[in-house]
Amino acid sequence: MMRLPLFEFRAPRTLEEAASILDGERANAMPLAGGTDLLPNMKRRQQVPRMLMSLRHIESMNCVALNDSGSRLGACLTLSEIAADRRFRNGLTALAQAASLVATPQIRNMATLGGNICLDTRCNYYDQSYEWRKSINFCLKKDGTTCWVAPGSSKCMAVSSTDTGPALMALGARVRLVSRSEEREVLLADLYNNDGIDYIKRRPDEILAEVSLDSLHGWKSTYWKLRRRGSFDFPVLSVAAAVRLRLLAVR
């Protein structure tokens, strides 16, 4: 049985709240929503801070606006609540569609929008125990210096697995990172770097908090994804795409 190691836990109510405690704790930190990646990863030794901080309870990061004008998206919203809203249809089928094939019904239940955007990079040989991955010397992503993916490699090769994002780079999403000293707007498809190891473009202290999108009144919107099993399993291959329907008068 794999164990997660001893750590502080802090649940913060307000945004400001929790960004200020990642600024005071930095590295030692690390913000906990769904926690269906982060907590594997830490019983695996592959993370290890000394706090842990819940956003469950900030209550603006579980909230949804949908209306003419465009969507707004709280990080904190689970996909199943994603998968299982209408309101998430037509412009927005791709999101719905994505979240409903993340993994298994309880991972859903559990998993959120926002930590299915950040989900850490992974492959073969870096998701395993701690003392799987010594008996190979560990991998150039943790401990280690060689990229068992590419021994050639200067480059860790582990890829992202998430659903979500690329239906909502389709869509043209935009994320809110919010830190103690500023907050910023992220362009979704600008966000992720191609790099196994520095693959994200959050800094250690901001939290993703929003998901916002333009309006989609008028657009259709569709995600596929190909996988080795039929379920609960994750992408070799997604695809999304959106489209915009106009009407255009006959003369």
Second form
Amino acid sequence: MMRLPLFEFRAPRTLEEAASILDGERANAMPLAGGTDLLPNMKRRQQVPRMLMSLRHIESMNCVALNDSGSRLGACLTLSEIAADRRFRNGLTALAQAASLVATPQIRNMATLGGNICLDTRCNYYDQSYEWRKSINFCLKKDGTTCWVAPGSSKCMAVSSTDTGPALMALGARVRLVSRSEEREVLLADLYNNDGIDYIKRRPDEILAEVSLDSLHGWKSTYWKLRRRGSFDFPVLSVAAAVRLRLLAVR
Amino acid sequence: MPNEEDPRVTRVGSPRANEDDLRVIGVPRRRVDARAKVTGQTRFADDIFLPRMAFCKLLRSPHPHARIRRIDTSRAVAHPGVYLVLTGKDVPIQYGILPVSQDEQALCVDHVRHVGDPVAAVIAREELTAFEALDLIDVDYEILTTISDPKEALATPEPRIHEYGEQGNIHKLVALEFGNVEEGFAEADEIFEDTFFFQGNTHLPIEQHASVAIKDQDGKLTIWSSTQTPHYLHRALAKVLEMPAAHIRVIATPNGGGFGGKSDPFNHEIVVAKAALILDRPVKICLTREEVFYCHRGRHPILMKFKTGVKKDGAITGMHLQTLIDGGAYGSYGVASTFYAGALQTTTYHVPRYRYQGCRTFTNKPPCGPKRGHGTPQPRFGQEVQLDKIAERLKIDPANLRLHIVESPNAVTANFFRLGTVNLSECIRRVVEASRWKDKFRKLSEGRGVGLACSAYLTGAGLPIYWNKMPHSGVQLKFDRSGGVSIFCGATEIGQGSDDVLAGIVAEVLGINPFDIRLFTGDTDLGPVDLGSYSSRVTLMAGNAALQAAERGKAIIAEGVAEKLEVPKERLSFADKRVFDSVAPEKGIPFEEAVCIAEARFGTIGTVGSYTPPKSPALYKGGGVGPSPTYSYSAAVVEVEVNPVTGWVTVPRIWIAHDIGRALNPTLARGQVEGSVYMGLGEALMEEQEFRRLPRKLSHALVHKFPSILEYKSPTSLDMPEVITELIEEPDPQGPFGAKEAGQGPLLPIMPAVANAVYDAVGVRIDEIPITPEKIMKALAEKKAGREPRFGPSHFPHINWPEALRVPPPWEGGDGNAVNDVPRRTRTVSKKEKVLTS
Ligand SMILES: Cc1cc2nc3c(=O)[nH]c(=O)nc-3n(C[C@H](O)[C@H](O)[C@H](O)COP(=O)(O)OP(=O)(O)OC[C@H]3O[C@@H](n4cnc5c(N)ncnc54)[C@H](O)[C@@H]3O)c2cc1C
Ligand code: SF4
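Okay, that was the form predicted alone. Show me the form predicted together with the partner chain next.
The next block holds the full complex; its first chain is the one shown before.
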């Protein structure tokens, strides 16, 4: 079977503690949420962090606050929780649908919202074991020099396959990023870079603590996903839409 | 144990005599191993943990084709926690499943032939340590030309992937002609020529291969392994390890699915055995999913061309089939697969004249082999789709066309296969009726359609893999004073239910409960040889052996009880755990008392049974592949919905009727049929064992596209349609209680039925498997542009075929021999085979 490399493990109980661990370790450490993306990647040696820092014991990251002025979702909410919670309906339907369409029930029980947003980019030449990648002499994204998708390219074209991402973007979500020295909120649509390697604007010392949304009162939303296999699969194409209907006018 | 010739052993009241009286056979039952399976107590090979156990990892070639110049293991050997590093020179002896293809080495000595070919093994205290040490082995490779498909193999005779075979990179050429096919074409009213391609796919068992080997207290070797063929592994181990076979014990652990992927002796099995002997400690290996894709032995990709002549009423006058087969890097079962690809065309419909030419090439990919249906689903796809085209041109309903040409029961076919019961017509009628075919075919709205196809499959290969005259299966029974009965048999439980078949048959004969029976199966030390779980042979062969052993035991017990009860033994019945007078049922004794009486009278009771298939009339060279004691038949109707905008295919419903002879345990039989449908649907719509060739200017790489269970697309239970299964039961005289196979045949009609249904739905022919939305979209675009509404290969390459062996069919007075070859009375070992076996 495929084995994880050895790593150090930390499980802070507060956001502050977590932020200070990351501050000290920088790129040596990676936050671990559900681990459904990171741990398989580590088995394939796509990522080999010296330290994993679990976020699951930080209570504030497991909270949901829904009220008339908007909502705040802790980044460690599991996708199962989001898919099952009746409060994630109406305006938030797209998010619940997206969460329910990720992977399989077992994975959704572990997978978190934050992890889904921060998910590593995917590519058929990259999501492979160490041995497999060795037999193509690796690729630009990790350990190699050529991009096999576009051999002339100096840029990696691997893409994010997050299901909740498009849904949250359609809903105008923002994410709160917390580091030891600062805290910032960015529009989710602005979080990503058009680059398969440097795909996210989150700095290694930042934790994505929560997702916040304005009031979605009166909104309707939906999320559609095209996948090769109906029961479970990453998206080939995703479409999310949110609309608010007003008399004779669509905003 | 009583002497087999003992005159006291007589057959009493054959259980076949009074079929209405069956208590176990034919009754839907919980299988005997169900409890262990659903409670997680079944011990698979990877569940075995032994004290001091070390772990093995294999270093595999990163190159598709290369020579090994030098291997330096010193850094790995020095790595803390590493116990042993093995390379090819430690286990150099060649082996392989077929005597004619002894072309594998447990670790490649000087030539690697595909990405994933193992070159060294590290055995360490922990699996992680072994994995890390792999990177410390330095291998110096000299890169050779990559040969990625059969057309390249034909065009590139050098470098040769193997030093043996026909020539260059052609592994095997077959040419057989049964009657003058050209005359057949001359008689035809219409001639159809079609080319088809069937992409390779893999077994995808949920359990990855695993093995644990130990050196016993007395220095002998024991290996537990997820293998379908413990007997053949036993032989391979003896050969490669140069040990007496009597010092080797192979225990086939219950397989978490096999489907033909665990039927070869594997390099990892030999490596852990060797390591355990050297280290004198248990050594384990459990392959990763990726490594299972490198073991492969799955469906051969086949390009095929069918030329078929028909009369106006659909009667076939002659058929010519050519195949170009992508064998991958090793022989495996490939020679047999090449024959199988041409074997069964004659077993469903009457084909009076038939020519087959098959060519298997070596390529730098994991070897292909005997996936469920072994070599026959690909040509079955072509034949059944072509029949659909024929029916359309002749304006005959495809169901009626088939009913018109179905081969007769007990026929001897053009290629000399003797059929048994044939209830294909009944299968067709049932699915036609159940699906309301007549209301649907060519009548549903645009985008919806139905398709029909049929198939036949063998119930056990008529010949063993290595030539010998011994039984194919043996069973021993031990009768305990407690009334408990133990079954010892080499048969291997791979999830198909072979243990339940044995228990059911023995329980029926002895009138006891299957749960009162203990099973010791798949263990070469405990049970007599059974050749393995392949070719749909276990129910018929091990079943017949069990039947014989049980009847012999029953006879001994009856003898004792008859004396005691003073009832003629012919009048005794065995049922409900009692032995009683069938005329006066109240006069009887419990089964355990009956055993005690017999033991007191005759001594310890144990019986044996064995089975050898009947001799085949196919005497010509190559006629050993395809004969079977009897054949199963299936017909299926598939309903599809095709989205004309996206090409997306959904299958709401499938009707299948399977001619099974008799369902010993209908629950299991239905499971086999539905499992086959499921696998067939995966093959039809999404499964592909595909490879990536990187740009040649930049790289020689040829890698499996995505060796993972996530990216190798296979349907899950949620993707399954409704399946309406009918079992057609007319007991076949060859089978135990009349049973024929159910594990492979029902897969075969699914792929062509889907293709035919897609045509009915949107009017495009997809002459290629799998049928993906992309292919449908391309064919729809062709249709829109007014061109041939089809997707599929247009060309079959030129191959220098050898002169065909000409065998006149039975109706032309043939005796089963080729007229242009030395006549063979019975099958004899060719010189070449003899040399390679020894
Ligand atoms: C078989 C299979 C199928 C899958 N199918 C899908 C699918 O259909 N759709 C889909 O979107 N995904 C899919 N996934 C990927 C994955 O399961 C999900 O994206 C999941 O939501 C990831 O969440 P996680 O909590 O497990 O993330 P983790 O694996 O714990 O983390 C993922 C990444 O995000 C980082 N991270 C996690 N949380 C935070 C945080 N709060 N702050 C900063 N960084 C963080 C981690 O360091 C890591 O780099 C699949 C995975 C598998 C194994
Ligand atoms: S560089 Fe990026 S896009 Fe190119 S092959 Fe690697 S992962 Fe794929």
